[in-house]
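Listed next as structure tokens is one chain, alone, in the form predicted alone.
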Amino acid sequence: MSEFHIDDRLDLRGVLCPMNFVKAKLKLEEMESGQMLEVTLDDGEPMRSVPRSIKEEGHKIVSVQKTDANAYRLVILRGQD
């Protein structure tokens, strides 16, 4: 991920459907405009949901990598408000 400047991190393994989103969003929300989050997500129904999610709210995904069997990392560029 050094190809990014990342403003924040938020693990979020292990958080249900639709918590990991909300703390994502509400993460997002104590950003500024063009900050960038790092967030780290289950496989499954989180990386189905949150990335399609946090589009809706106007914000860019400019990276998804798998980390391991289990797990992404999405890198978040907060849009504007």
Contents of the next structure:
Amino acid sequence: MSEFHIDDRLDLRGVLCPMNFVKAKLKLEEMESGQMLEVTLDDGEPMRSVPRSIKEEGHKIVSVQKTDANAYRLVILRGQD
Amino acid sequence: MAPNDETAKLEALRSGLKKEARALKLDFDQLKSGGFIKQTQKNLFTVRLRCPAGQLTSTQLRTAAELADKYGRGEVHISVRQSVEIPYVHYQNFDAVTAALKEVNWSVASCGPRVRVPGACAGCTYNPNGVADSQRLCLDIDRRFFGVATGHHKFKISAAGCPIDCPRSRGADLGFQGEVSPRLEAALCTGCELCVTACQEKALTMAEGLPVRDDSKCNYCGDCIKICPLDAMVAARSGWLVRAGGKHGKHPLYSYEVANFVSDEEALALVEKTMEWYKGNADGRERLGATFARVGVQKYIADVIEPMGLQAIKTVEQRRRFWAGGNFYV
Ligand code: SF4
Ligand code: SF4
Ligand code: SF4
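Having seen the form predicted alone, could you give me the form predicted in complex with its partner chain?
Below: every chain and molecule of the assembly, starting with the one above.
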């Protein structure tokens, strides 16, 4: 569906803040810089805070898509350490 | 007892007190200007310490604790405007307290018709909501204007990091509140609409796949910038929204928004100019807001805001985006 080569996926629907961010962060730390992580998040509080925290950690969000009424799929480019 | 005896007794008591005061080298003017506040209990005062922006170093905290143990009752009170106060201090200990404060480069707060210790939230120094550094501005204001006599009444200043306005800049004689105006980098935007859902003012709508902003509704909170995952919504302009003429008390006044996007330097200059204007235009013991009620806020804007070249806010239309509700008895 997307033009990106996805290296790993994480479904964080139903995971509350800030655990959703912590899980995404741990996953990104396992990955190499330049790899792509796809994350699915609930709309609302998770979408308000997780993308922002990911950016603050030095990663880049390259795509955001609404998958259904209540969820978003983000593609994150793992940044440098 | 004969009236004469009573008079003589009173006289003796008075001269005794005077002697005591002289021996203690009590400076009564300093007493009135400083933060020694008379308590209900005889001879006891509350010592209010100078804590601009609600900030204290660990050294200051330790000093406050030691003073409370030694001269108070081992407790402190946090004033509504963020100052640490030591209650139950006997006036005979004022000198010792003042000296101990001096040792750590500290002092009591300002009282009376003066610029009071300014307050501020954590702003963007460590609060993720902040769009401006309210701590720094507040400390700068305190350094320059602490305790300056107004010639009329008290003068309170507060600084908020964002439009949520926790420090209630609307209720201060002069209030500064961080604001940021967003701009879209259309090339980076994927049209995900997250910014539209984040905007509580309904200032953003989608048109041809891109968010479009209605400036008349935007209160410059910056939520759309913060939520955009792709950094497509960026800060075009940021600074301080200035509010003037607010106060609490028995008859509170909500301030007027008078200028947008004021820089740190302009904010400091504005405090000075506003103090001058207040000095020249207030009538006796009235707060700035009462002066506005008498001569009109437009006079202040024309005399102070416009000559400084600031982006003036002059009409009710321009203020509507910052609306406040409630019971105003109008
Ligand atoms: S005014 Fe804004 S920045 Fe300041 S404490 Fe409140 S939410 Fe945080
Ligand atoms: S700055 Fe705030 S009010 Fe203005 S468009 Fe963005 S989210 Fe809406
Ligand atoms: S959040 Fe960013 S990418 Fe999404 S529509 Fe708004 S500006 Fe565009």
